[in-house]
Every structure is written in structure tokens, then in C-alpha cells.
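As a starting point, one isolated chain is supplied in C-alpha cells, in the form predicted on its own.
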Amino acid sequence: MDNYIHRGNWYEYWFDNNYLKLYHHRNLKDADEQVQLIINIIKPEKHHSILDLACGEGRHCLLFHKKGYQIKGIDLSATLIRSGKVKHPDLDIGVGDMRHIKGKHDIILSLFTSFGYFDKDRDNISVIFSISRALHPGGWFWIDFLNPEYLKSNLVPDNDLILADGTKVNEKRFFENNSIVKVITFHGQGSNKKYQERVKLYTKKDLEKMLLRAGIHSIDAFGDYKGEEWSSCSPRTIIYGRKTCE
């Protein structure tokens, strides 16, 4: 039976309280490694304006904030922003759309697969152009994305979980139309709720081409949060570059 909780754009409904319940275990280890890598490579000044796109509850923002950097975060999900503000009232995070970024910034971050949410290439490309417009000339962009080759070799197609409150969760993963799709079904309290995540897959070369079209020159790439050199076997595709034109 088709029991999706909503129809339409998955990213407009999935990031709710069930998302928070499923991913409550996420810790700051990976986030801390990447934040330190960004600081080591870009060497931002404390007065620089940093923006974290699709910041969720603000775990990366929190780490930058603790180190004394001026960082803002935006996310389309009011639920995640509200939860983040309850946990960390000092953070400057708010509801916003990465396709329409406000203001100008010295550094913009797209972390933990916060790109490729749209089915059509032109919509994902529009995000890159939005980022470019929101960067000062010479500003930095850092994107942390999936590596499609690694993903195809290491996909776990199906797994089951039991959450702390007894809710059973099934996760199914598959490839469709050059996207990675995850269907998440919650079984509990006499009803099922089904959600979907769908991320369009782009290679390192695809991303570099999109960035260049938007006036952002890629400088280098890493394959993980420790800063290892990127290869086709790397678990992540982490690219950083600078805006070269207005």
C-alpha cells in the first residue's frame, strides 16, 4: 500500500520530528574533523562572514561558533531550525532557501550532502549560481558531497532499525534516474509512515564544471574528512574553490 506521508518534493516534508528521531545518534566527530579541515585549508579570519547552507540543527555552525567565527546557517526546515535554536540559543540560524541566498559572504559551505536535492539538473545548477551571486569576489566555496563510484560499490540496499521508543524503521536504498534514493518506513503505534530521500548523483568532474560555469574556480579536492587525497575509491567528494568573477 502506498503510505507516503506526503507527496511532492521530498525535502519539504522529510526533515521533521521523525528525521530528528531517526538521526538523534549523530555526533560531532565527522563534523569536527571537517570543520578543522576547512579552517586549516581556507584559514578564515575571525571577521569573515561564513554561511552554512542546509545547516540542519546547526552542528557545524556550533563548532565554528565555539572557535570564535562569525557563522550563519540557513535551512528550509523550520522543524530543524527550531530544534537547533532550542539546543543552542546563541547560534545565528534561520529558515532559508539555498536557491535564493540573501546577502554577501566570504565563505559558503555545503556540507554533509546538502546538494543534489532536485530532480532536474537546471535546478541544482541554479543553486550553484545562487552561491556564486552570494559570494564576495575572491570568496570561498566548499562542498562536501557523495562519491557516486564509491556509493555504487558500497550500497547497503536494505536494513532494519529499532529506535529507543520501540518504533521499527526499515530503510531501502536503490538507484533511479541517476539518483540515489532511500525509502524510510516507520512502523509503530498502529500506523506506518513512509518518507523518501532522493539525491541526484554528480561526479567530481560534473561538480567542477558546474562551479566553473558559475565563476567558481576549483582548487583541490579531498576524499574524506581527514583531508586524504581524492580518488575514485574515496568515500566523499570534497571540493573547495574561489569565486573568480562578479
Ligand SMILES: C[S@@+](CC[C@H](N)C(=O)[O-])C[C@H]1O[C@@H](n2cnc3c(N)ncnc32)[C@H](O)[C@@H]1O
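Positions refer to the first chain, counted from 1. Predicted model only: the values in this text are computed from it and were never measured. Heads up, when I say rigid core I mean the largest set of C-alphas that superpose within 1.5 Å between the two forms. Compared with the form predicted in complex with the named molecule:
- If you fit the rigid core between these two forms, you'll see the Cα of E176 move by less than 2 angstroms.
- Once you line up the core between these two forms, the Cα of V156 stays within less than 2 Å of where it was.
- Relative to the superposed rigid core, the position of the CA of G166 differs between these two forms by 2 Å or more.
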Contents of the next structure:
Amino acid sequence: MDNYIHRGNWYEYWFDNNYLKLYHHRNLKDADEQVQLIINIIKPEKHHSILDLACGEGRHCLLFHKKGYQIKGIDLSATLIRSGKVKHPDLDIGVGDMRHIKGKHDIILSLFTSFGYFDKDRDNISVIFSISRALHPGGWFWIDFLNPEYLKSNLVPDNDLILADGTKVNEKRFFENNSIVKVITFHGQGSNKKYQERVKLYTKKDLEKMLLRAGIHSIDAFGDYKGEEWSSCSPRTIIYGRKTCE
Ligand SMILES: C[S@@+](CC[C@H](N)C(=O)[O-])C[C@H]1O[C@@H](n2cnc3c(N)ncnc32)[C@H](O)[C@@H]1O
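Please supply the corresponding structure for the form predicted in complex with the named molecule (the preceding block corresponds to the form predicted on its own).
Full complex below, order starting with the chain above.
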């Protein structure tokens, strides 16, 4: 029997221990390249307040923290925050919602496709406004998002995998209502657990427009974590910009 784990919003259910199991390769080694890129480009000062929005377990936070930067992380998933805290008790991470960011920051990061989760565009745009309000004038915003064009030409519609603990997983991907949908089924004994990921397919231009509306001017874009120039074939859309000084 197949059970959809969630009846409500997918993003309130999917980011649990099964997410950690499936994305175990999204680890510190994977995060390190982007952290290095951010440091090289933005050149944060040690006294700057950095916020990792939707930080998950805090893998990027840990790398910044180890280098002596003041970084905080917030995430909606109590499970991921708890897990990050158990592994690294000195990390400044906590449960929080990207729609209601507290305090003011010099730099806000949105890493590894942590945006575009709401069906309505206006709800996603409201996240950008929330980010803008939480930035000091002249503050930096860095977003690492998917590239819809790359996805459309590289989509793997269906694949099976076996996780390190032997769990069998099936992933199905398709496009629906200008979103990429991934249905993930964890095969268990007697019953299966089914989750969904659903992310809006915002293009580089869409993101830049949203940022501008919220008073954040895009400076440049990269196409991957090595800092390659962005093109329509790039695997990622990484944009960074600054909040205009009022
Ligand atoms: C793809 S994961 C990326 C996590 C982390 N940035 C990383 O690179 O490991 C997306 C994260 O967004 C979080 N999230 C989803 N909706 C959120 C919201 N409204 N506010 C804050 N975090 C949210 C999820 O719990 C999840 O940890």
C-alpha cells in the first residue's frame, strides 16, 4: 500500500530523516565549494551578521562558523534543526520561517534550492520582500536556485536507487503548473512512504525581477559552485545582489 506522508503542504513533511537519508551526499564536502565561492565574491567581514535562510541541518553554517564568521541559520524543519544541533551543539541554528525573518542582517543566503516552494507566486515574492526587509541597506543577498532550462533538457523521469541502509527508493519527476515535481517513494516492509517535492520553475530573469521589485539589485550570476559564468545550459542559477541604500 502507498501512503502519501503529507496531506498538507509538502515542505512541512518532506524535510525529515528520510530527506537526510536520500540527500546524504549533500554533505559538508558538497557545501564547501559554494561557501568558498561566497567568501571570495562577497568578502564578508568577521563582524558581519550572516543568515542562512532554510539552513537544513546547518552544513553551510558549520563551514562559516569554523572559519570564524558570525552565522545564524533558521529552518522550518524541527527535525533537521534538532539533528544539526545534536551533531554540532555550538551552531546558532533554530526553527524559523523564511516568510517572517527576525532582526537585521548584513548577508542573507538561500542555498541549494530553498526557494519557490509555494504554489502562488505572490507567496514566493513575499519571501523576497521578507529578505529585503531583514537586510541592512547595502546588505547582500545570495540565492542558489535550480535552472529550469537545464532541468528541462536533463530530466530523468524515473529512477530507482538503494540507500546505504538498504532502503529501496523510487523517484519520479515531471513538470506541472510551471513547477518541477518529484515524487519520492520509500519502499518498506508491507507499506510504502510517499513524499513530494514541488518547486516553481523561476528563470534567472524571473528571479532578478522579483529581487528588483523588493529593492535588491542583482550584480552577477554563476552557473555552478565553481563560479562558472551563467548560461542557459548551466546546472544552477546562482545570483547575488545588494539591497539598495535608502
Ligand atoms: C533543499 S533543503 C536545503 C537545506 C540547506 N540549505 C542545505 O543546503 O542543506 C530546503 C530547506 O528549506 C526548509 N524550508 C522549507 N520551507 C521553509 C520555510 N517556510 N521557512 C524556512 N525553511 C523552510 C526545509 O525544511 C529544508 O531544510
